[in-house]
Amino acid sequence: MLKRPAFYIDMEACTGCKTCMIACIDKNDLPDGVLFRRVTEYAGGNWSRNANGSYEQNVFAYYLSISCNHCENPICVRSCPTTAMHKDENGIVTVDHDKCVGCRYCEWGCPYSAPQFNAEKGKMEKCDFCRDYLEQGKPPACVAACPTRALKFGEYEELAAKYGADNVVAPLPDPSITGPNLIVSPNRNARPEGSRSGKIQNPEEV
């Protein structure tokens, strides 16, 4: 098993097909409205008129596939009043359903919206990095399903050594808040964290 599991996203390779989302929903048999992995469509830009009457545009768009980042300093764990939300010996942030009372404090605290409330169970649920698959030596369902291999996983240090440690792009929050185990190779159009030059185009999905 991994000690510091991390996801890597190559935003240039991601086409926004959302196969990772579908694979996650299928593997975890998630009900409507519960998404452990989401693909954000972020876009912006405008047209401007030149003095000679011609027009130019600076329109941009890109995709960002995000699930729980099993952070080094997870707010969801700190927010949980019953200790149901915890980080295990393999670095995976997990919910103990015997302790969870469904108060949703973890959901409100997480800047990545990783904890999800399952109304049918009255409990919080979230990505567990497909722990059962990892124990069998298999990749997480979302990684295995990605048709462009934009999504990868592994030990954080190994991924950082190979791809760098960047994870600062809009619309992600400031990584200093939780220390996400997430590495991103930015899209050529990616805006910096905190940028207001674009907006999420599919808020109903994320």
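Not measured: the values here are computed from a predicted model. Take the two forms, find the largest set of C-alpha atoms that superpose within 1.5 Å, and that set is the rigid core. Positions refer to the first chain, counted from 1. Only residues modelled in both forms are compared. What changes on going to the form predicted together with its partner chain:
Here R149 does not count as shifted, since its C-alpha moves by less than 2 Å between these two forms after the core is aligned. With the core superposed, A51 shows a C-alpha displacement of at least 2 Å between these two forms. Shifted region between these two forms (core-superposed; runs of 3+ residues, all CA displacements of 2 Å or more, residues common to both forms): 47-55 only.
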Second form
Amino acid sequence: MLKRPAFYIDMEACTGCKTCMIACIDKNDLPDGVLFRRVTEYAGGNWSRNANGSYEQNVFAYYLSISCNHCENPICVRSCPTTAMHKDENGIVTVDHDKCVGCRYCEWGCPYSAPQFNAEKGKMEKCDFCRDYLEQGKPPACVAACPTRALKFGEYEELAAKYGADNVVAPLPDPSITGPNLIVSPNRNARPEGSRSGKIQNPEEV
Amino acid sequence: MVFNEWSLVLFTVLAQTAVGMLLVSEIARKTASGPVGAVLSRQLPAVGVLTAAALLLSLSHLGTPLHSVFTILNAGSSWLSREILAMGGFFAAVVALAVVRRRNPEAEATGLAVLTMLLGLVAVYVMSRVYMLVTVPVWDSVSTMLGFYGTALVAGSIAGGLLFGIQSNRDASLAGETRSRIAGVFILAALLGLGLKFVGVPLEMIALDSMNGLDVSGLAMLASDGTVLLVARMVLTFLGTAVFAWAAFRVVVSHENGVMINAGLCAFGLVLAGEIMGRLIFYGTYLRIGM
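Starting from the form predicted on its own shown above, please give the structure in the form predicted together with its partner chain.
Next comes the full complex, and the chain you just saw is listed first.
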């Protein structure tokens, strides 16, 4: 098992096909409206006037496949009134269903929409990093399914050493809030964190 | 705008009303120049009933209410745990104070009364902090706290003042001077609460100006059909407080009690409508950073 499990996204390779999302739904047998992994489309652009009076557009778009980042300082764990939300011995942020009261307070706080409410169970659910697969030595379902190998997983330090730790692009939130175990190789069009140049284009999908 | 938090709207408004009623009625009791007799005797039981109703209503927000006993386990870091503990502590103190006063109606029980008031103040503070999440900039503002304390004082003094109007109407033995002083405390508390709410309005507008990843701000959410609601809720609360202050002022100057009941009922209805509308807007403009 990993000590500090992390996900890595190569945004340049991601085509936004959402196979990871589907593989996750399939693996976890998720009901409608519950998603442990979401592929967000972030896009924007405008017309700009050239010196000669002609106009040019700078339309851009890119994808971010995000699940739970099993943060170092998870706001869901901090806020959970019951201690049902906790970080287990393998660094995986987990919901203990024997304690969860279904108050959805973790959902209010998490800037990655990781905790999801399952109305049938009246409890919160989330990505568990495919713990069972890891124990069998297999990769998480989303990583295994990615057709472009844009999604990887591993030990945070190793991924950070290989790809660099401080790439935060819009619309990801300031990482100092929760310390996400997420490594990103930015797309050539990626806008910096906090940028207002684009917006999430598929809210009904994520 | 999505209005799906009715249980939390009612829980917060009723709980704050109960806290305000307790604070104002205890201050009125201390301020009264002579013996108050039984004229404030129904305040504590009413506070207890309101708090119990609020706590029961909050259960309907939960997906698995049977697990609610676990919600106090994370008081070390969760403001929600602290809220439940604070409200529970306030309720226990109200019940204890009510029992003491019932056994001996002359008992002041000042120590217990002060403790209950402090627990009430703490409960509203903690309740505000629950919403002041770093990832929810529309709520993470001092306006949340001003709004909550404002609701406590406005709705609490009008509910308490109405009850006082009903009880004092039946009690001809109450000295005019005492009557005036008690009514005066209720007026001042309601006006202070209204002041807090209105100081909070510009700060709330600043907080509502923050945006999420969809490039939508809280103000934009309110821009279409919400503007009417936003204005209506302020007008309702203002009108309710004005009607109440006018009626209670009649008691202060002419010791004339009758008007307190009808006007008090009317004022309470207006303020309750305004506060519930305001709280629906509060939950309806939930907006979080990130994705």
